[in-house]
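A lone chain, given as structure tokens: the form predicted alone.
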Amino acid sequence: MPVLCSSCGDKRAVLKRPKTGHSLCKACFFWAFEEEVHQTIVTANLFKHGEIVGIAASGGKDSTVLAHVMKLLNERFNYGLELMLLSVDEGISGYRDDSLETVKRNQEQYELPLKIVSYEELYGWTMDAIVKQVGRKNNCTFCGVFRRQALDRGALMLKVDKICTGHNADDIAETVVMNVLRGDIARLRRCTAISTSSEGEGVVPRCKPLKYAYEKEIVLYAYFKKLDYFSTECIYSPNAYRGHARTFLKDLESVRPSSIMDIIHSGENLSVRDGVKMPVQGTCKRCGYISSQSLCKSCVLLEGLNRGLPKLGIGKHHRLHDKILNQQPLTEKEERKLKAVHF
């Protein structure tokens, strides 16, 4: 016997929501799941009227449901935003290029701008070439410091006032745990922030609508509206070190279907002891980006594959590694030292 919709007790139900556990059909979970990030907007106040909001576009199923929900609540509900996509070309032949056909699909059926940057053109690498470099062992710490920097660089280009990004509850819950197992103070105090304030000059204000909508009903979500969105996984990711944590935290979900939320809220009532030592914010002394050393870790990254020495920026500080940032040549037996210690 087919189970009714919980909600309006007439339909067919065609799922169970991951989230509640109410069988729901399409058209009230379609409700359900709009309202949701509905009411996380207006909760958090994350935009105000007038503002001119990038959309953080990799053509993947977070981002993709993020466009279109972006688009559908600000026509329902008359936030007065000027919605616009920017997608980072990370330079991943095979993976990133095939992407970036579906968010040029997404800008002709949203009917919004797009605007891409590439790390060639930032920075003068691809990730298949860095990747040819360092390997595959420390690829994805290049790729997420090169992709922050990139999405602001864009935004500036594009003079918007904020980016929403479509990380979800999984990707936070992941977060929480990444930043305990490497004792990331600083980072465990913020990674549960829905929005960031301006951080300084060339920062752009981020924010998480879908903050609190599971991976599962995202899925689901895309899967029953027929969104056009990429589905392959990136080539040089299986190794990442988040991908142990989502396994974790998928094991701990099932037993307990609650863990991800339960994380998130851990976390963000989290309280650093009084009188533990945090970095202090500042500016790299290079490009003027955020940093809490003289030089932010892009510009490490980028000094040590520029020198031959990708993995400069990656792993314990080096004595030497102030010689070489401050552009002091090395003797010879410095270079076979500094070699020694990286490869």
Second form
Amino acid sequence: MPVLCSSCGDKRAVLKRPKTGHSLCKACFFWAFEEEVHQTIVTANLFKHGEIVGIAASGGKDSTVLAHVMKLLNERFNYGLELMLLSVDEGISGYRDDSLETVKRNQEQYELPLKIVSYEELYGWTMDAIVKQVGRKNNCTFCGVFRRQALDRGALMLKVDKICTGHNADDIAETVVMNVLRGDIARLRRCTAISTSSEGEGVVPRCKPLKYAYEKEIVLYAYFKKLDYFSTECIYSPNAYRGHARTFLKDLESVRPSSIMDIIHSGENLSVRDGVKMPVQGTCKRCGYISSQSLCKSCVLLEGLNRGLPKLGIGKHHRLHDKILNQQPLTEKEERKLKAVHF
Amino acid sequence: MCQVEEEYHGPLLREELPSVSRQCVKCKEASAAVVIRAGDAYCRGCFKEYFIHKFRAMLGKNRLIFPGEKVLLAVSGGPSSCSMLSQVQEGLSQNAHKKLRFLPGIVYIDEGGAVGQSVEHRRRTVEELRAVFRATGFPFLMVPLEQVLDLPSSVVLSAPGAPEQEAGAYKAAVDHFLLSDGSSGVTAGQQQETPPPEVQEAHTHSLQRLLGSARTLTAREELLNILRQHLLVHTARSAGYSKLMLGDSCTRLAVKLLSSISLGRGAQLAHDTGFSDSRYGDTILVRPMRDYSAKEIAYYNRMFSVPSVFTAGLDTKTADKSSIQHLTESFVIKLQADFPSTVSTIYRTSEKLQSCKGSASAEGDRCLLCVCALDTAAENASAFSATLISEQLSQTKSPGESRQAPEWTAPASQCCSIVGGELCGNRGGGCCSSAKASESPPLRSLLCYSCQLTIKDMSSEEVLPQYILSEAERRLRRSQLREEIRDFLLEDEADEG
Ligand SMILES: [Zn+2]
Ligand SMILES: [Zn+2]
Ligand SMILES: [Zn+2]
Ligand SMILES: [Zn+2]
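Having looked at the form predicted alone, could you now put up the form predicted in complex with the partner chain?
Up next: the whole complex, starting with the chain shown before.
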């Protein structure tokens, strides 16, 4: 006997919502999913009428669904937003080439302008070249730091007011767990925020409209909407530690499906004791980007790459920042410590 | 694509090679008997000194336990709480200036009934522990968990505590104590040999029915934790103890911190894992073992023959993925094996948290079960309201249902106040009617986010012990009353009742 949709009570249910366990028909699922994103946008005041919004598009499922839903809601509810796609080309052959093709198709399907910024043009390094120098162990560090700045630079070129990213509920819960495991209280406090206001020169405010959407529901939505997305994991796989956290989260979800939301709830309600030292945000003395040190992470990593000392940006070498800024040579001992370790 | 957004931390340290040195790092003379952290090898004597010093330092640093104060040690029979007991004994036998100056007593909660042990099995465990406790000379209480069924409702109220002690008060109390009878031996009264109370079979069945009504092991463990804590606090209160010492080790607390986060208890983390926990007001929970790792404790107990007694828990024989608590424990332990800084890193987070802001002085603002401040205000765009919205949007929206809404309305689930008027009337029924249809049952409105999850996993709320049900009824009546007279109240005052 077919199960009836628990929402309309009329049509046949085609899926069980991972988030609530309800059985829904296709139309009711689409409506619920879109309505939830809409309510997130409205209650969190993510956008203002007339704003230019850049959608960070990678060609993956999250950003493809984000682009689709943003365009749809913008028209349905008359947000009055001017939407654009913003992509970063990390320079990973065989992976990014294909996913960028997907983004280009999305651009045509959604009729949205697209801007692609590449690591190569911004930093003079492709990820392929970086991995050649640093090995596979820490490459995600480079990629993460560079992408963050690349999006900002692209956003400035496009003159957008805001960037929205495809981070979903699973990503945020995972980040909460990661920050607990690292003991990073400052990030733990910030990481559940749905939006960041402009933190300084060159930093565009960001928001996460899919913050409360389950990854599984994003996949279901993309599947039933037959959205065109690219589903291969990055060939430079993320570090093992994050992998552990991800597995843990999946296990939690299988024991209690609401775990993802429960962890986000925890993150939203944490209260840091008064008097716990938090890093003070300043700006990078070289490029002006926000940084709690005299040099931003991106500049330190780049300096390390250019000098052939890739470990410079990994771990804490704040003491060396002044030397770098003043273009002083490093001692032999310092150099030796920062050379790549080959695996 | 890897979802790493801002990941640039130093590589976490993998297990370092054991130290080459076989000499004690402290006295540099005796040969090392134990390596507690990579490189830190101690000889027997120095390890003992280090271990004992750490206990006194933890109490000294926090200055919470006053000289002459009655302190109840909750001993489960496990290695950590038994080690705590031996540290208190050790502290009382020290010479004058290092001596602990409080009056200890012991309580053991016999949970055998909850895990289905035979009467004979339970009797044997109690006898074993009785021998351990008798040897300490401290007064002790053996309480079967079944007694939780007869608790008074006052347990779930936060009793007004002693007024905030001034900074100088501790020192003054110490001085005063030293002047008076600080030199004489002290315990919290005589050891009395009261036979353990008879447990009626019917009570054991009720307890089992209560725990059995939880459909998930996760909820069952949460429920058991709550009941145990209520019984401990009640026992302390009625025997005149103002502090309750719990034996949570650093390892235990790291697991608890992560599982609390996974259970949605972010707001209550400071209470759940901090050195002191004042949610009950007059009876303060203290965790003096929080600086010791489970490994250190095991070494110490073995080396100095600290007795402990194995008692089975709810999850003793279950698979890793059976409950959130169990899953988290095996996750942390496995991670710790690969990355030895895992436990201490997680643990340090617990020192940087505080209980949630905003005063929850009124009983209406505290959770009926865990007695922590409620964290369920439906703020705009929160995980809590997003979940409510998802549930509303996935259920039938029949127009008639709004009229059947229960009399008592949960403030949290009014969707119109959440989304703002402009969206109402959208698509047929609109969100107003759908909101009413999924009104949360009244009792849940008295619970924090996490305890709501626990109750959601129970087949019936009716099996909850009477002291909880009658307190729930009282609170609901009061809030209904407040609703009726709301128009006449000049300010939205907190309920002081
Ligand atoms: Zn339907
Ligand atoms: Zn910079
Ligand atoms: Zn020694
Ligand atoms: Zn609670």
